[in-house]
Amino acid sequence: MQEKILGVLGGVGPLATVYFADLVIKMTEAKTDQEHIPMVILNHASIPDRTAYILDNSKPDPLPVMIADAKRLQADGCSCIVIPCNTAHYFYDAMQASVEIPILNILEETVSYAEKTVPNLRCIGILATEGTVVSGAYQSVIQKHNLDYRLPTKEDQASLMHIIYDQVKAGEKADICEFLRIVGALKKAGCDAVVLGCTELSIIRKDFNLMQPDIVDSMECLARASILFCGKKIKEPS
């Protein structure tokens, strides 16, 4: 069987891209270097901000840059593409139409995984950038699975954006107490699970070892789907 190459369209953001690659390596069942998945990683940090453009279309458009990067990954022989950024999936259809290889959809993978692993799942809380929330991307996927959803209050969403942009993206330590308060508020509002629908939030989960099964990490879901697509096995926890 021909070896599959994973193309990572990264830089959105840079730290999340590095963490994604680390996840793929750590989650792959492999006893030698040669058993791991070959990856081509574009950590293209200068791609214009996705949320800024979604909220104000007069801002620089990231789509042409991301399409060029997707075509570059295809030309480099990649078998599929992943984008370790939830907000960037606002552009998913246009990007998929621009290349002939599949782009794994982090939103679909995350909701599907939550549905399979969270008992009696009825309602999902969405923690994401304002751009992702305004785009309605997660809401559409959740409703397609016949599930309900909740969003943070306006005040909690503003606080979450501060954590994402002014703390994680800025290389500062996240306010874990405030983050957990926002998670708790969604659970009190009736959510059976909370989706970390921003890859910067995945970094918080890693840094603070948040292993609750009802906190579903989109980055881990994408890594899992990537490993299986490439014909490898998931490493079982020791």
Given for the second form:
There are 2 protein chains.
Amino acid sequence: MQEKILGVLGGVGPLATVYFADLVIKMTEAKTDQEHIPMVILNHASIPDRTAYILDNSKPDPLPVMIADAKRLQADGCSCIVIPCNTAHYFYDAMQASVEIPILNILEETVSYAEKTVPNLRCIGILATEGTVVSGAYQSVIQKHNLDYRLPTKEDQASLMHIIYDQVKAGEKADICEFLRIVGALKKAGCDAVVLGCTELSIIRKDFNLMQPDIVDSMECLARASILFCGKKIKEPS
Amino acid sequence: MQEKILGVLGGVGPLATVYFADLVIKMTEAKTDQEHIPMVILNHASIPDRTAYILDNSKPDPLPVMIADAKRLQADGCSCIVIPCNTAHYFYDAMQASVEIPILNILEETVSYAEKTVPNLRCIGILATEGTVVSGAYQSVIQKHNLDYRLPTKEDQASLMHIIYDQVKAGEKADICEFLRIVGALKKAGCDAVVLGCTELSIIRKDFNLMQPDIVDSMECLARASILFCGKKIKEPS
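Next up, the form predicted together with a further copy of the same chain. The previous block was the form predicted on its own.
The complete assembly is shown below, putting the previous chain first.
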């Protein structure tokens, strides 16, 4: 069997990309360097901000750079592409149409995993950037799975954006109390689980070791899907 | 000024490569995604083992794959190449001869940094793989800087290889007591500092937070050199 190469279209953001690669390596059953999944990672940090463009189409459009990167990963022999950025999935259809290799969909993988692992799941809380929320991407995947969803209040959404942009992306410590207050409010409003639908929130989960099964991490779901796609086994955390 | 792209020839090993990229991002002064250094990372895990080849030239030769990867990074528009693997620097001259862009030399960067930061440095202890030790690469760089060096005893070197291969590369926790016993023995033998001349040892330093100034980490030195080469500022740990 020919070895599968994982193409990572990263840089969105750079830290989340590296954490994603780290997760793939740590979650792959491997005892030597050579047993790991080969990867090509484009950490193209200068891709224009996705949320900025989704909210205001006169801002720089990230799509042309992302399509160029997807084509480069295909030319480099990758077997599939992953984009460790939920917001960038606003452009999923256009990107998938530009290459022949499959692009794994982080939203699909996350909602499917939540459905499989959270008992009696009926309602999911969506924690994501303003861009992802406005695009309605998670809402439509959740509805396709016949599930219900809740969003943070407008005020909590603004606070979440502050945590993502001014704290995590800026390399500062996240305000964990404020973050968990927002999570708690969604649970109180009837959510059986929340999805961390922004890879910067995955970094908070790691930094503060938030491993509850009802906090479903999109980054981890994408890592699982990548490992299985590449024909490797998942090493469950001990 | 045209933006500089950092080419990372990785996979040797995969975990060290990702930790290197993480270090570059965390040590770069940047407040937004777009201010980070763009990177192309080839995490080509299946590159044959370097130490195995250096010790026995009948084993698979990693050089052809590494030269192909270096050329690919050059073709992808990278401004320089870094290899976050000390042992692979056995092939440094052949690799540098195969591309026009510079390859930053982890050994040179490490010994220069030790010289700059450790007061009254005269003697350096070398902690590295059997392949690196046998190749004499660190010994000759240290002598070029008019410094003296010490190696672990034969028994300690075997124990260090066990830590690198059977613990860190295998995804297991390192035996920190044994590791620090080997470091301590080198200091007792007259070393003013030790270099962690193997990127798997850099992972131990991170996992156990060994931030003493007389433990000089080759990975961190390469990250510093990369950031400066790409025209960015270093963010010192707070």
